[in-house]
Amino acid sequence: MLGCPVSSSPVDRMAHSRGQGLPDILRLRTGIVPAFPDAVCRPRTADEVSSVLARCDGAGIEVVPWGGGTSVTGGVNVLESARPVIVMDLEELAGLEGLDETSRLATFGAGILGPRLEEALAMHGYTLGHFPQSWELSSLGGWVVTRSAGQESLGFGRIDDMVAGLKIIAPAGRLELSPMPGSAAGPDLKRLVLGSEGRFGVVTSVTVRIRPLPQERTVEATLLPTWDDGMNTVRALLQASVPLTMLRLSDPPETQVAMAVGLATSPAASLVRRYLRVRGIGDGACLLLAGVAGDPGTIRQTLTRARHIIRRGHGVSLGTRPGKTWLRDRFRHPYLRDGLLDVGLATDTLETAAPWSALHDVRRRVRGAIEGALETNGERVAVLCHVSHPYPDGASLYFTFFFRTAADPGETIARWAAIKRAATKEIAAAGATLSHHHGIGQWHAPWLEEEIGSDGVRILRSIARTLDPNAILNPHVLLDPMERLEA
C-alpha cells in the first residue's frame, strides 16, 4: 500500500511509540503507553519516502519521522488521534553516499547512527567530531532537525556549523540544497530545516563538513575554589580564543558527586583532600574539564596556554586521570537512569543557554524552581548543574535533578511534570533559551512563542502550511500550543 516495507508487529509498534524522556521510560516500563502507531514503515530510497508521504497525505494518515528515537522532549511520541498514525523509520537510509576529500565533504543517508557514521569516516582518516550524549543511538537526520550540539562542540562546532547541504521531502514539495562554502543568494533555507523536527519535511540526505581524525584526545581536570572563579576562568579561556575542543565546569554539588565516585574512592583520598584544603580548595570547589584534540605538539601548546589562564583563576590541577575516566564513561551515564528507577529514584535533565552576564541569575532562578517544585507534596528535589558548550558571549547550563518515585507511575510522571513546568516557566521568564540542544518537541512547544514572538510563530506556521498543507507530518511538535507534559 505505501510502496515500501511496512510492519504491524506489536513489538515494533510499541518500540516506536515513545522517545527517551523520563515519562516515556516510565510508561514503557509500566505498560501505561496511551497510544501506538498503527504501523511502522521503512523506506529504502528517497523516492519511497516521497511515495509514502504522497499516499499518506491523500489518505489523511499522520507520519512521525523516526531517526534514533532518542528525543527527550516528546519529539517522536505518538498521541491518540482521530487519524491513523504511522512511524517512518529511516534506518534503511543510512549509507555513505559520497566523499569529496578535496573539499572535505561527506554525504550520508539521514538515518545513519553516530557509530556507523564515524566508522565510515575513520576508514578514510576523517571524523565529523559530533558526539552528543545520545551518540550511540541517535541519527544524523535527528541531529539536524533538533539542532544538536556534541560534547566537543567548542572545537568542532554544532551540527548547524557542520551541515553543508541537505535534501528534504515534504508532502507538497522538495528542497535540494547543494553544499556551498558561502552564499548570499537570499535567506539560507538550510536554517529552516535545522530545528524543524520533522514538521516541515523528512530529511533524507545530509552533506557534512569533515575533518582529519585527531591523533590524540586529552582532557585535563582542574579544581577552582568557587563557582565565580570557575565561570570567570571559562569565559577568559573563550574570549582568549584558546583552541580547546571542550570545556565543562561543574557546580559545587556536581563536583562533590564527581569527587565521591572518583578521588574519594582512591587509597590516597584523605591525603588528596588535605592537600586541596591547603591550596584553598574546599567544599565550594568546582571541577573544570578542559579537552583538546590534535597532534601532540598542538595539544601541548594549547594546554600550556590554558593552564596559564586557569592558574590566574587559582585552579589546582588534578592531571589527566579524571579526564580519562570521563572519556571512557561519557556515553554510559544515561544508562544509570534505569538502575536508579529500580531503587525508587527518578532522574532527568534539562538545559538552556544565556549570555555570560545572565548566567548567574538563570542558574539561581532555575535551580530554585526545580528544588521547590515538589514542596507542596512534601518531597525534595536534588539538583546538579554544569556549564558546557561555551561561546565567547555565553554558554549552556545543563541541569540534572533527582526525586523519589511514587508507588503510582502516573504520580511519578505528575511529579516530573511539575518540575519541568516550573523550570521551563522560569527559563522563559529569565529570557534564556528553551533549549540549547534538545529541541522543542511537544513538551517545550507551549512556551515557544515567548521566545520567538507571535510573528515568529506565524512565520513558521506559514512555512509548515506551504510544505505540509494537511498537517500530516509530526503535527504536535514545535507549533502545537497545547501542553502535553503528562500526555
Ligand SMILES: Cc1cc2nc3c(=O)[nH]c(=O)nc-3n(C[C@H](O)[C@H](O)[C@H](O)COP(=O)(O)OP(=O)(O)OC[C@H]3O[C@@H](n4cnc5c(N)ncnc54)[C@H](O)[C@@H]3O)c2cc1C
Given for the second form:
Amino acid sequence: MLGCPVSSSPVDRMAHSRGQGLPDILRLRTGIVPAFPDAVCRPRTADEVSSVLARCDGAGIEVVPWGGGTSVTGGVNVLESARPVIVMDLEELAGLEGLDETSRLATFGAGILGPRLEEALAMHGYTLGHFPQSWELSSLGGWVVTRSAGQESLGFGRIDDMVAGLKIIAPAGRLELSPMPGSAAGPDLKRLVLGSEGRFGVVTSVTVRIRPLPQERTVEATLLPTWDDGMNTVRALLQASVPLTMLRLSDPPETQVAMAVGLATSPAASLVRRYLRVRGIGDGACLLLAGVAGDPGTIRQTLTRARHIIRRGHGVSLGTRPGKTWLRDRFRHPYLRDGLLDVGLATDTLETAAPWSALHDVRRRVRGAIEGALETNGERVAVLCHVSHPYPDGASLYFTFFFRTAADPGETIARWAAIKRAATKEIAAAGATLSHHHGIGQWHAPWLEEEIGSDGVRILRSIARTLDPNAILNPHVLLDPMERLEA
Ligand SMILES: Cc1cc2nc3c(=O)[nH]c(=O)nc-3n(C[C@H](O)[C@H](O)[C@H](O)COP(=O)(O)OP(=O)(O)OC[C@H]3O[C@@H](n4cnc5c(N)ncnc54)[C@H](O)[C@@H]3O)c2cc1C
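Write the structure block of the form predicted in complex with the named molecule for the protein whose form predicted alone appears above.
Time for the whole complex; same chain goes first.
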C-alpha cells in the first residue's frame, strides 16, 4: 500500500516508539509507553520515500523519520494522535553513493550509521571525523537535522561544517542542493535543512567533506588548580589557534568523580594525591583533556604549543594514560545510566553554549537551577559540568545530574521533568542557547521563541507549511509550542 516494505510487528512498533532520553528509557523498562506507531516502513530508494510521503499525505497519516533513534529531546517519540502514525526507518538508505577523491567529497545514503560510514571511508584512507557519543547508533541524516557535534569538533568541525550538499524530499517539494565549495546564490538553503528535525522533509542523501585518516590520536590529561585557571587556559588555547582536535575541561565535582574512579585501583593513590597537593592542586582542581590527531610530527608540535599555554595556567600534567582510558571507553560511558537505574539512581544530561564572557554566569545559574529543582522533595540534585566544543568566542557547557528514583516510575519521570523545566527556563533566561548539539525535539520546543523571536518561529512555520501543508511530518518537534516534558 505504501510502496515499500512495511512492518506492523509488535516488537518493531515498540522499538520505534521512543528515543533514548531518560523518560524514554524509564518508560521502555517499565512498560508505561503511552503510544506506539501503527507501522514501521523501510524505503529502499529516494523514489520509495517520495511514494510513501505522497500516499501518507493523501491519507492523512503522520510520518516520523527515524535515523538511529538516539534522540534525547523527544525527537522521535510517537504521541497519541487522532491520525494514524508511521515511523519511516531510513536504515536501507545506507550506501556510499559516490566518492570524489579529488575534491575530498563523499556522498552517502542518509540512514548510514557512524561505524559503517567510517568503515567505508577508511577503506579509501579517509575519515569524516564526526564522533558523537552516540556514534555507534546514530545516523548521518539524524546528525544533519539535529546539528550534531562530535567529540572532536574542535579539529574536524561540527556536522554543519561537514555538509557540502544534500537531498531532501517533502510531501510538497524536493530540494537537491549540489555540493559547492562556496556560493553567493542567495540564502544558503542547506542551512535551513540543518536543524530541521524532520519537519521540513526527509533527508535521503548527504555529501560530506572528508579528510585523510589520521595516523594517530593522543589525548593528554592535565590538572589545573581552579575552574578559573581551566577556563582561561581553554580560551587561551582557542584564541592562539593551537590545532587540537578536542578540549574538555571538567569542573571540580566532575574532576573529583573522575579522579576517584581513575585512582580507585591505583596502589599509589595517596602518593599521587600528596604530590598534587605539593604542586598546588587541591579539591578545586579541574581536569583538562586535550586531544590531537595526525602524523607523529604534527602531534608533537601541537602538544609542545599546547603544553606551553597550559603551564602558564599552572597546569600539572598527568600524561597520556587517563586519555587512553577515555578514548577506549568514550562511547560506553553514557550507558552506565542503565546500571545506576538498577540501584535507584537516575541520571541524565543537558547542554547549552554561550560566549566566554557569559559562561561563568550561565554555569552558576543553570547549576543552581538543577540543584534546587527537587527542593520540595527535600532532595538536592547532584550536578557535574564540563566545558567541551570550545570556539574562539565561547564554548558549550554540558551538565550531568543525578537524583533518586521513586518506586513509581511516573513519579521518577515527574522529578526528571521538574529538573529539566527548571534548567531550560534558566538557560533561556540567561540568554544561552537551548541546545548546543542535542537539538530542540519536543522537549525544548516551547522555549524556541525565546531564543529566535516570534518572527523567527513564524518564518520556520511558513517553510514547514510550504513543504508539508498538511503537517504530516513529525508535527510535534521544533515548532509545537505545547510543553511535553512527559509529566
Ligand atoms: C548516549 C547518547 C549520547 C549522545 N551524544 C551526543 C553527542 O556527543 N553529540 C551529539 O550531537 N548528539 C549526541 N546525542 C544525541 C543524538 O545522538 C543526536 O541528536 C543524533 O544526531 C541523532 O541521530 P539519529 O540518527 O539517532 O536521529 P534520530 O534520533 O533517529 O532522529 C532525531 C531527529 O531527526 C529526525 N531525522 C532522523 N533522520 C532523518 C532524516 N534522514 N531526514 C529527516 N529527519 C530525520 C527525526 O525525525 C528526529 O526529529 C547522544 C544521544 C545519546 C543517546
